[in-house]
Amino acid sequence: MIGIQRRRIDIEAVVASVRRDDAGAVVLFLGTVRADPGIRALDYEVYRPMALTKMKELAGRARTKFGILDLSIVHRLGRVPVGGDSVAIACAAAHRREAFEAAAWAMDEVKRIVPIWKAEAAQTKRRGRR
């Protein structure tokens, strides 16, 4: 499962997409919008054709590099509020070490090569009545 979407990420579906009987480990990474001072959300933009291509390529590279069984990546697009999930990466492998290492590497690669940009949506100050 490789996807870019505006709707909330269905975490159960992402995990289910990599579950296999020959997997001894399934790792799920969720990137969430952190409540930094003054931030109420992040806005994500993407160049979809290239982003999907790059995500598929890095999933294939992860299979070869780490010997994993499967990898899924789903990223949000548009406004994601504080506490919301912006990216989900699920990885299945025969053993936990490979699953953890592949998931961490995949997230680093998403940030490095996938054309997805984020901008902070700042909180606006309310003015009192006069």
Given for the second form:
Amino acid sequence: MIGIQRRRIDIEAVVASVRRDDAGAVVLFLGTVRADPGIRALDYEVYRPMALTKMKELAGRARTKFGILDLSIVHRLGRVPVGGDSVAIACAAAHRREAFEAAAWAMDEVKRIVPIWKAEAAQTKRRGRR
Amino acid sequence: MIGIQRRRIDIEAVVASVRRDDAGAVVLFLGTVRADPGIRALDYEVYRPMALTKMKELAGRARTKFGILDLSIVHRLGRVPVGGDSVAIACAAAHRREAFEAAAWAMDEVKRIVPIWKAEAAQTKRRGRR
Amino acid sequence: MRIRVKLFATYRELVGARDLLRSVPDGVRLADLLDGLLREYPRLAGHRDTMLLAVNREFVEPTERLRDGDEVAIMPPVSGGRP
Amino acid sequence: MRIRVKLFATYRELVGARDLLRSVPDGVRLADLLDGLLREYPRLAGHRDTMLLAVNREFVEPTERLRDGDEVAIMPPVSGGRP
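I would like to compare: after the form predicted on its own, may I see the structure of the form predicted in complex with another copy of the chain?
In what comes next, the whole complex appears, and the chain from above leads the way.
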């Protein structure tokens, strides 16, 4: 599963997309919007066709490089509030070591080669925190 | 959240148990029952009071050792079919590196010091695979 | 002293019991209790070097001194499988 | 040749446009197109060493030769943040 979407990420669905009977380990990584000072939300901008191509490529490279069974990447587009998931990466492997390594590597690659940018969302008048 | 339970692990609940607004990363590890030859399910046996103590201790040590924000561990007891999750570890941290490291370390520790044993479930007469 | 011994997984099967109650002299060490059990259950003997030992839910060395009412656990290595 | 140029994130804000259409002579390299754009939009010039460049959705070096109809993307480093 490779996706870029405005709607909330369904983590059960992302995990389900990599589950296989020959897997002994599944690792899910969630990148979440952190409540840094003054931050209430982040806005994500995407060069969609290139981002999708790069995500597919890196999922394929992860399979070869780490011998994992499957890897999914779903990224949010648009506004994500503090506490929300901006990206989910799920990986299934026969054993846990390669599942952890592939998920961590894939997230580094997303940050390196997938054309997605974040910006602080414009402040609203509301003072309350979510 | 530290738990040992017969019922299916609710992965949304395990992830929710570690979510915090100051987290930028959540890592979920699932140990799943792999379809090795002849295996249809595993039976997990637990020395429950000691296992709960060790799980709490190691979650506390993970917080100190990796500077993470929170760590949850939930393990199944009894029969878990192929494809089912026998253990879930969720970890929240400000940054992803320590979330991955703490989750991987915690699973190694579970395998090393938490008194839980697995055995192949007795075969039934059915020949079909789940 | 009365000591409760708990056995788990394959050891429970080898011994044919989940719990044992044993009387031992005051000040005995875990190793002494264990020696007695291995004589009583010779099928356990081959596991002596790999077994995990706990007293009152804490891992201990065989040199640990026992006290009346202690709960001793004799356990195979935990679930394992390669990482 | 007609080249479509896409700008993203802070570069889009610096230039004030998301897409540009430019005519360039046959056989021109990406670096030549870029030189022209940096003269046209001097606020982009300070970013030259860190910008990511793609042609038709593949990362390329500035020495890449352009062809009619190419889609050039000029992009700030991606989202970053420490691991």
